[in-house]
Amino acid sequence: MNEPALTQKLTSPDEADRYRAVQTLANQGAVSELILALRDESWRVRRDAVNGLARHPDPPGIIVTLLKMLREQHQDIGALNSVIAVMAASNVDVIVPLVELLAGDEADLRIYAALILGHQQDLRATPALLNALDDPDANVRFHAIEALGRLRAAGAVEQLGQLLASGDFFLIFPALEALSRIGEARVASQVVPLLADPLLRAAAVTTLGAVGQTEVVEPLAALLDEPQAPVNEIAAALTAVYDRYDSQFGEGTHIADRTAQAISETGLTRLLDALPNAPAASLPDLARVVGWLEGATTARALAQILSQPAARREVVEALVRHGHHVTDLLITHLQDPDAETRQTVVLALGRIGDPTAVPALIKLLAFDSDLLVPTAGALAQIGDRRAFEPLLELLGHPHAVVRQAVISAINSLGHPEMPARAAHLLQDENPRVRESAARIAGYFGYDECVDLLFAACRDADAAVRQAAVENIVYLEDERVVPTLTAVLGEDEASVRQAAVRALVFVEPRAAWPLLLAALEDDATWVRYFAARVLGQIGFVEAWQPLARLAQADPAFQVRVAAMEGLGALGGVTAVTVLAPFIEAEEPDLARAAVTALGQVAHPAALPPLLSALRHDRPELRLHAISALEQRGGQGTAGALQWTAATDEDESVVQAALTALAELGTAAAVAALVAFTANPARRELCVAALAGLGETQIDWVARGLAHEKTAVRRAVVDALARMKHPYATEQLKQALQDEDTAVRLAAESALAVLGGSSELTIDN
């Protein structure tokens, strides 16, 4: 259908009609008539026209008339949101007449221009909006705090802070909302006094959680001393703090001592009193916090919160860290009637590792079937061997994975009597039992089991000889080859494979003929083991018949496992077979093909990675990022710089950005510096920059230098994080910096580094 009638259809009564017409009207990039729908009154066909518009680059004209419609239609509710829709999603520039219609005289176009600001992600908007602060209209500086804390502006911490002590309820709550994205620890000081009144607490003990740093602990923990005390945002912020603290600095553990040594008497009682009644959503950070705190009457509170799922596992870390003083306590919970409650606190005693555990335990085994592996394995991890009869008692039990779990725990007690139980083990009428007893006697390799090992090679029972072909190869005994070899000959298609896995520890040559054969097995996961375990001894022969199998095997797992070896082996013959599969309708094969191609470090095997790195679907980009930060060599910065800078998918830039700080060359790290300027990758890249290496401080300290403020700052916490004495010497550069935040990040960083400030209450 052609555009007249498209638009047409765009006034149509049915929304169906109009529905359909846009959609066409989007693929077309038709713009004139897809902002005409932006003004349609159903929201699906407005949202479709603000996708389409949103998908093609800026034709002449359009912002000047998404701006004429915002200062004709502001009224229009649907139209206005779809107009802001548009700017905020697409790459037109519209920054420079969006300030200017926020220094123009209708209040509410200037309250739309700073709503959309706020949305844009550019920190050019930040003078504008600064000076927006100062506007007549109250609703227009609420708009305008609002979009200083969606821009994530350092530079407007010292204005917003000024607004705490203003006195003015509707703009007090924005600003520190706005603070609180912001970040910036250094605020903390203007909002601790916000704690004593009784309107703005909460707001302002969350702002505390989401900026502050070691000082806020002691104005929190005395806060529960109040009657009214906001106990679960209290709770909240202080785990707040000590992940920020922990993932800056690894000392997490600091915030906690702090913590119980700050709480009161009173604090204890208001957490513990919280517990019981506490919303799911509150539940965790409340229990992490009575978790810091020392005690028998705080272990017997959390103990009987284990059944609540939301705050299982903060529980659990907080009563392994009281050790063994809350055994006793753990134990009389293994009645609780709730299996995951029961579970729990097996895998808890496991952890303590405290023996008197052992008889309870020991119990379970005989009485409580659904906890079989959890207790074998708490079991393993205390090591008494008191366990050793209890558990040889079930190496014939019926399920898989719990004789796995009992073989685990006895390899663990390494008992003395073993290796002759093993021997007597190996020719019992059980044959789950002959099965566990060739694992453990294979691991370990005893004298007494050798000859019996190679003889249940030829058990009736297919398990056992699958278990035995695993092990023998671990023995230096030269029978180990002509039974594999035997196996490989006549046996079923479950021993096979074992065999084909086990060729990998024997010598390559004698292994070769054996693989080779092997990949014309009948049996697919055969094929799929010689693919795989031909890559892993490399013997470069191999890649013609690898090529085969890559090609036109039946079974897509051994064309993938064939792509796997192919890549171990490498080389320009590899890169030959693998490129073109890069194109594969089949997505798995085209991974296959790029995780392969990673492996090669010929110089052949980067063009197909930076084309898998433009590919349109997604996924084959994550592969290809991962492929280039394994194989990593000259041209693999830059492209995974400019997939960080263009591609649209949110994860890629992510997976770009952490590949960039893997590789960790000098190129790499310039680039994460660079990208700190983009406040939505801020923390990932200075996360990235501070988990560098004493080498690489050098790299990172030159963006000290660097002429974006932002880009400045966030070196400063990225070199703080380090830890380390060079990195805090060359963070001192920053305490003459041109800019006040940056030296003002810097004094706070390094007095964290050296010791910090206290702040109090002011009641």
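Here the rigid core means the biggest group of C-alpha atoms that line up within 1.5 Å when the two forms are laid on top of each other. Numbering follows the first chain given and starts at 1. Owing to the predicted nature of the structure, the values given are computational and were not obtained by experimental measurement. Compared with the form predicted in complex with its partner chain:
With the core held fixed between the two forms, Glu15 has its Cα displaced by at least 2 Å.
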Contents of the next structure:
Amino acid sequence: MNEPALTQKLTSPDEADRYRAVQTLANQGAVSELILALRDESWRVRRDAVNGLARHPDPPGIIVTLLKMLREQHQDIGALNSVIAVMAASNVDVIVPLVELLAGDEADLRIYAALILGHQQDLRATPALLNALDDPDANVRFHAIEALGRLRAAGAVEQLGQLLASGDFFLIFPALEALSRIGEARVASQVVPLLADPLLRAAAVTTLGAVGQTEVVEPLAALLDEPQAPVNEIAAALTAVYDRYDSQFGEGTHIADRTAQAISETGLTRLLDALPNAPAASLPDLARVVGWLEGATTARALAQILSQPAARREVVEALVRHGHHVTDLLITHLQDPDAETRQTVVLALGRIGDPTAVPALIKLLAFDSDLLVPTAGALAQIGDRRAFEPLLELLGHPHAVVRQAVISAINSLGHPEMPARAAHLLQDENPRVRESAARIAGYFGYDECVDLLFAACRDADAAVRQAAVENIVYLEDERVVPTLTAVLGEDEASVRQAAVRALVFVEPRAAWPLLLAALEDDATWVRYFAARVLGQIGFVEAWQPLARLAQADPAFQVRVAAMEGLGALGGVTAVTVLAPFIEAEEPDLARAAVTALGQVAHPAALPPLLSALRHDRPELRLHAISALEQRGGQGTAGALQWTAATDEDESVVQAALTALAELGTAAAVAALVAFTANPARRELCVAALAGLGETQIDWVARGLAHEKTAVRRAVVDALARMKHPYATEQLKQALQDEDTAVRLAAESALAVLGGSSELTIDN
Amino acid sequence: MHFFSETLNLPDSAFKLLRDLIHQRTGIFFEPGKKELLADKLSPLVIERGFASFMDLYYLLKYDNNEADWRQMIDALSVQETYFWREFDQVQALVDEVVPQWASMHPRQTLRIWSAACASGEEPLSIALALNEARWLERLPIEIIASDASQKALTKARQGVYGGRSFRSLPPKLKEKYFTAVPGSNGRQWRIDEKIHGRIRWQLANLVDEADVAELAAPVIFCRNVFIYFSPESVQNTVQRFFARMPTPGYLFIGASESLFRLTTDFALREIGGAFVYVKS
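Structure of the form predicted in complex with its partner chain (previous: the form predicted on its own):
Below is the whole assembly, all chains and molecules, this chain first.
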């Protein structure tokens, strides 16, 4: 249907007609028609018009038209919401006209301008929004506060903090929310007094959780003494403080310790009373906070909620910290009707490692078939030899996962009778037992079992032969290569596959002819593993057969394995084979080519990787980033920086930033420092910078001279999180910064770093 | 809690490849935070197959494309935790409102009710029990089809034997009336009355497979607690397939924690007998 006909449909009384028309117009990018549809009475029609316009964000005049609509039709809520949605989603620069609107005469328009500016993620709007905090209209002030929060405008903290003392509830709530989003710790002291106000209490608790550090622990703990304390919110706030402190300074346990000291008997009772009826969303935080407190009462309370999936991980962590004190308590829960709960208890008992749990766990091996794997794992962790015989009983279990868990457990026991028992079991009538015994005997290389292992290579059962073949290679015995040769010539595919995989442990010269022959095997998986092993042992002569396989094998997985092998061999010849596959239609081939090129150090590998960074498919660009990160070398940092700055896909941008951090060169660090100016990238970059090593501290500290305040402020955070004496020394430069926010952040960070040093000494 | 993932590493790149392959084939989508869960579910398959990495499993599923391997995969992924009388208000609405309305409109026409993700069978059996209690099974030709993508789940459903957790919501008098204790199980296992069990036609079906859905089209579909594991795209496609094949009027029952609100769908949400139902009218 052509556009005029579709435009006609937009006026149809039938909503379904209009809906279909707008979908087609959206696909065609018919901007003026879509703008018309923004006024439609149907939300579905308006939604698809918005999506259509957002997909074509930069047609000439669209913003003028939208602003005109905003001025003229802001009484029409549907049209207004649609205009706001398009503006928020578009990439067009709307800051200047919106700032003008924010200073206009009409209050409604000022409200909408503030609203949209908040969604633009552009800090240029901050001064205008700060001015709007003095707007005569309370609704404008409300939306300006919200917008500053959305922008995470650190420069607004002082004025927002002052609003908290204004007594105006209408503005205090959004101010608290905005401060939570901005996340500046220095505002906590202004929030704490609000805990005394029953109306504002819960919101203040949440904000303290979002911004606070050590100093908020005591006020939050004290609040638990109040009869109407918002217990769930307090627990959430304390865990948020813990997580942030742990991420910034690696000292989360300091928050847990302070909490444990600060919570009174009354507070503890309130927490324990809240546990049984807490909503699933609050349970993990509550369980964590209760877990920070020692004692039999807390352990019993935690054990009571083991059946709650929402908090299982937290409860286990807490109970494991209680150690052997809770073993008996946990054993009583091994009879729980819920299999997941029993599984959790087994896991916890294994981690606690208390031998008194062994009899109960052994009993479980006999009666709880659902829990064999975790129980064997727990017995392995405890390492008590009473489990030896019961575990041996399970070597013939029909499921390979159970056998593997049991073998691991037996191996970890190191029982002195095992060599003799293994020799005996290698001759058991049950093939699964012989298979398991072959794996144990091979793992340890028992002298008593060597001949039996070679005999097992000719066992009637293929799985036994497979296990034996995989394990004889650990023996220093002249029969290994002839046996593998015989297997590769005669046995069935699954055993040949095992033999090929085992060749990685054989002397390369002896393995080479066998692998070369295996590349011609009829079975796909034999060729696949042969190609992989050739790559692993790095046999240079293999490049030609691998190239042939990469280009022409009928099975895709073999081609992929051959490419991996070529990447491992490296050199310009590998590049010539691999590079064309970047454009392969089959995504796995393209991905394998990019990954393999990342292994090639030769400069010839760089251009194809750079071209992969511009590939249409985001997933291939992601692989190119990983490959470049692995490869490093000249040109890599620049390419990653370009990708981080220009790519439209958020996951690609994040991967590029992470790769820059991994690269860690001066250029990469400088790029990361510069990217902290973007509020949306700030946290990722700061975390990445904080993870750098001693040799890179100078490069990070150069950011303290950056022209942008936001960058200098971020560098302060990064240096503080490094927790390195030299980084702390560099941090002191920021005490002389021209901007108050940077100086205050430096002071605050240095105070925390000083405090944690003292703690270390105390400990 | 995670066991296998501690020994078998699932790198992010392999997770994404496997996740997308599984999504394409089954509609089930694993969010990034579910990597360990996926690793735990798939580790037994890697080990059983004698592989050393998840990528080997990925290539096996993708390129060997063997039906038996995929069946094992679906068994490993399927969630079989369900119980009788779960979210019973919807079954009640079926019995009290939808079936009487059908009976008045089509007294001689067979009413097909499809339980599209029946797991171990508690849902279709609850429907059959409720219909039997209201004597609809003797008054109206009713066909109950129960399908699931997991062969393992269907095998259990076909056996008709259930343990204590399945009865957590079933009124005790109904348990007494329709179930008998399995000899030698010490009262831990109960077998459903064969007259009820025999009313169900059990069938293997994948909801993302157009042909499977077409074959089982019905005016009443129960598809509950499945969409929470699907991507929005898979939900959209599945719902569209249901709608396209469903006669008018048609009724789609989805789980209480699920919603089609964010999707473009031609179903209309209605409250029928105190339960929310998506209706094709």
